[in-house]
Structures are given as C-alpha cells and as structure tokens.
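Only one chain is included here, represented as structure tokens and corresponding to the form predicted on its own.
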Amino acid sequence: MNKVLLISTGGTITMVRDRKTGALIPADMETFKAYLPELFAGDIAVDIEAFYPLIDSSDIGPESWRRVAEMVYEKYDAYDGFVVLHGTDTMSYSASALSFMLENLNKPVVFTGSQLPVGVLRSDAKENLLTAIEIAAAKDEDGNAIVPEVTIYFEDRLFRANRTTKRNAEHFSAFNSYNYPALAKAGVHITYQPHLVRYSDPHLPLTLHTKFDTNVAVLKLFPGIQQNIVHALLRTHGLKGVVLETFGAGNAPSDRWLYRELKSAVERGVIIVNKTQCNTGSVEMGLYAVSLNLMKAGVISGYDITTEALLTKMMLLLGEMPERAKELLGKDIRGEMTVAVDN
C-alpha cells in the first residue's frame, strides 16, 4: 500500500459544529477521523500528526511552515507523499514558503482545506480530503511520484502552490493561479498535466531551509500617495526587502520624490521588488517611460510573481542565504515565476 502523511494544522475543514451552543469549535482527531471513515478504508494507508492546539491560519507564520517542514523532512523516506490541512485565508503564504523551503523535493506535498467545515451537511471536505490523499499517493508506471512538488488541491483544480491567490472567501473555487496552468483536474478522472510539473533531480537529496527573516514590507503604489507615507516606511529600522506592488506592468507614478526615495533605499541595502497589482500579466520593467525611474533607483522585477510567493521568498533568502537574496529574487527557483527570455 501507499502510504501518506496527513499533517492537520487546523482550519475550517477541522471544525465540527458543538450540539450544545451550535458554536463552531475544532475537532479532536478521533472526531475528525469519524466523519470520514473513507480515509482508513481504501488501499492508501493514512497516518495522521496534528498541531496541539490547532491553529487558526490567520495566526500561522514562520514557525508553523517550519513545523510542517521539519515533519515532511523528518518523515520524507517513510510516505509516498503528504497531505496538509490548512485554513485557507493564508494557505498560500505556508504552501509557497513550503515549495521554498523543500529544496530537491521528489514527493507530493498537498495543501487542502475547505470552505465549510467537515462536520456540515454541504461540506466540500470530504471530497477535497480524499482527493489530496490520492493525488499525494499517486505514482506512474514507473513508480515514481506524478506531481512530486508543493501543491494547492480546492475542488477540482491542482494548482502549484507558489503561483496561487486565494481569490473568493464564499465559493467552492477558493484559489486560482493566474499565470499558470493547472497541473490536474480531477472529475471522473483525475487528468494531469505532465508537461506542467516541475521535476527536481532524483539523483539529490532533499534539503530543508528553515531560516526566515521577517524584516520586509510590502507597499502599495495608489494615485495620491503621499512622500511622507513612503519615507517612513523606507526608513523603518531593519528593513531589508519590499514587494512594490506597482501599475499594469510595472508602472510608478514619475514624481521626483519617489524616485529619489526609492534609490536612497537600495543605496542602503534595501531589496525592492516590482510586483503589479494586477492578478494577470507580468511586469515589464522599461515598457512604459513611468517604470523608467524604478529601473534607475535599481528596482528588480518580479516578473508575474504572486505576492504571497514573493514575501515567503523574499523572507526565505534574506534569513538563509542574504549575500545572493537579490539576485535570486530575479530569477525562478522553484517555478514560481516566468522570467524573460534575456534575464
């Protein structure tokens, strides 16, 4: 039998609704484990580590993703694969600062969670549970792992994680990846999309980075922003790395001030990366005159980058490897971005 990993972290899908005040609480494993009796009656054997207490995703960060990460290493040549439930307003903070972290990764690493809880009549638990399990179990002809990286399972999409948003809080369809294909969809059939995935060398060991620095900011460009506003958070003690979440692909308003505010702050060894606002596209740094002066204050790109992939990884490299942060930052490490042709 295949055998999987389930790593409970907490989230909507772990929450049963408590028959005295009608509250919606967390559920204790066994409780979980008896509104899904399908899980243990297949012929994926399942083993299930939880987070004591569970956590609410608002609250995870750095710590958490290296709890999860240290159980996958830990784990890693005793299971075909893993699966992760996550709450899902950040999953795509954890599961990109995951695909970051699990360098080398030749195994599924599935993130899954639901918009209602499991213990609701019309929950989309059950089926996102099960289908996570069987995508984390699945192996080719070959008996190698079909889709062996970090990866985003919400209804019938697989999406590779560090390319998606959570984009709806009510519908089924909680995320999307903008900028990427999906790598399956499940129906009848699950169908994947081989030419999709990204392979590590089986030849390498997996290796583990845990190392975070959290000294970064990301700042929104609007019409109207004021130099102050700007000042003050470029001047904030310790930064070290912003995401500019800039206009269509890549455009800054051509105020003076702000070209000189942000050149002062790469002078001091503030990384700032281009990031359009946009879900869709990418940035095209010298496309238009107004990102003419990012390029000169020494902005990078971050190509079609998502935010949340952009700080996990920012975050990543300035804490593991600071002296090649920026010029990692301008490239695609675990495919979470399509960079030009003449990068």
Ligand code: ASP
Second form
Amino acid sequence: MNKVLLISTGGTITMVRDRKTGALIPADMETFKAYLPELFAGDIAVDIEAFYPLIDSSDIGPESWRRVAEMVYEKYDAYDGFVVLHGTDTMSYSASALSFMLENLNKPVVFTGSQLPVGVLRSDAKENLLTAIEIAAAKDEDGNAIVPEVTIYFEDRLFRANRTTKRNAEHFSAFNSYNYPALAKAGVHITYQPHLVRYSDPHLPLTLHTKFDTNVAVLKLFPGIQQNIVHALLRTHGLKGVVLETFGAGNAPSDRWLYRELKSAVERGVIIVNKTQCNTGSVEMGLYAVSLNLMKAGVISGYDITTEALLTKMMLLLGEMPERAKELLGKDIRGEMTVAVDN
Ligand code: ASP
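Would you mind giving the form predicted together with the ligand, to go alongside the form predicted on its own above?
The complete assembly is shown below, putting the previous chain first.
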C-alpha cells in the first residue's frame, strides 16, 4: 500500500461554519477528518501532521515554510509522497519556496486547498484533496514517482508550483501557470505529461535549505513614478535584493534619474532582477531602447519567472549562498524560468 503524509497548515479547506455566528472558523483536524471519511477508505494509507492552531495563509511566511520543509525532510523515507493543505492566498509563494528549499527532490510534494470550506455542501475540498493524494502516491511501472516535483493541484490541473500564480479569488480554478503547461489534467482519468516533468538525479540525496534573508522588496514601475519614492526604497537600510516589475518585455521609463538610482544601488551590492508586469511572456532586455539603460545599470533578467518564484528564490539564495545569489538568480535552478538561449 502506498503511503502519503498529509501536512495541514490551514486555509479555507480546513474551515467550517460556526453554527452560532455563521462565520468561517478553522476546524480542528478531527472535525476536518469527520467531513472526509473517504480519506481513509481508499487504497492509499494517509497519515496526518497538522499545524496547531491551523492558520490562514496570510499568516504564513519563512518560519512556516521551514516547518513544512522540515516535516517533508524528516519523513522523506517513510512516505511515497506528500500533500500540503494550505490557504490559496499565498499558496504560490509557499509552494515556490518549498521547490527551492528541497534540492534533489525525488518524491511528489503536492499543495492543494479549496475555494469553499470543507463544511460547505458545494465545496471543492473533497475533489482537490483526494486527487492530490492520488497524484502524490502515483508511480510508473518501474515504481518511480510520476511527478517528483513540488506542485499545486487545483480544480483539475496539476502545475509546477514555482510557475503558478493565484489568478482568481472566486472561481474554482484559482491558479494558473501562464508560462509553462500543466503537468497533468484530471478528468475521469488523470492524464500525466511526463515529458514536461523535471526529474532530479535519483542518486543524489535530498538536501534541505532553510535560511531566508528577507531584506528584499518589490518595486513596481508605473507611468509617473517619482524619483524620491524610488530613491527612498533603494536606499532602505539593509536592502539586498529588488524585484523590479517592468512594462511589457522588460521596459522602463528612460529618465536619467532612474538609471542613476538603479546603477548606484547595484554598485552598493543590491541585486536587481527585471520581471515583467505581464503574466505571459518573457523579459527581453535590449529589444527596445527603453530597456538598454536597465542592462547598463547592471539589472539582470528574470525572463518569464513569476514574482512569487523570484521573491522566494531571492530570499533563499541571499540567506543560503549570498556570494552566488546573483549568478543563480540569472539561471534556471528548479524549472522556474525559461532562460533565452541567446542571453
Ligand atoms: N484566506 C484563505 C487562506 O489563504 C483563503 C483560502 O484558503 O482560499 O488561508
């Protein structure tokens, strides 16, 4: 019998409606389990580890990422796969973070949650959770995990976690992976796309990275942005990394002051990565004259990476290997971005 460890952090999926007030409150795991007897009725053995108390994902950050990653690391040999229950709001950040923390992963770690609480009749909780468990336990004829990556399963798609973004606060299909196709689609059968899956070398041991440096910021450009604002942000004491959200294919206003502010920050050792504000497509610095200054200032390309993946990758690299952070931010390390060949 395949074994899956279910790690519950909280989120809407674990909530029930309070009979007295009508408000949504986190249930304890016993109540949660009572809503889903199917969890223990199939041919996959499921054990549960839960945060106490369960939390909303707005309260999740590096400390919780560490807890989840350590649970996976410590129980790695005892299970065939892992499912993480998590609120949808920051799931893409957490799942991206885990993809960078767990190096040489050879087993599935599937994040899921739901838009409606488990205790609501029309809830998407049951389908999401049961399919995530099936995916976490799935093996090919040779006994190898079919998708040994950190992923997000939601509605009917399985995505590489570090390619996802929460796109909808209302619909059941809450997530999308704009720049990389789904790794599987669930209908009557689950159809996997093994050619899209990233496989780690099975001979290398799982390595856990847990140190984050959170001295980072997102600077979103907009028409009319003022020098004093940019100046203040880039001069923030202790600042080490900036996600620069640019226009289109990675473009920025051509004002001289912007060039000077960015160049001076880079010279002070701040790593600045260019990330387009568009969901789909890639940064292509040098395509338009308005991105040449960014190149000259020492800003590096984030290609088609998501903000969620870029921020978590940046924090982890700055914490774990600051001397290599800049080099690795320009490279694909877990399938999180497509680096253009001519760059
Ligand atoms: N606020 C909830 C959370 O992210 C929303 C959800 O789970 O869908 O924890």
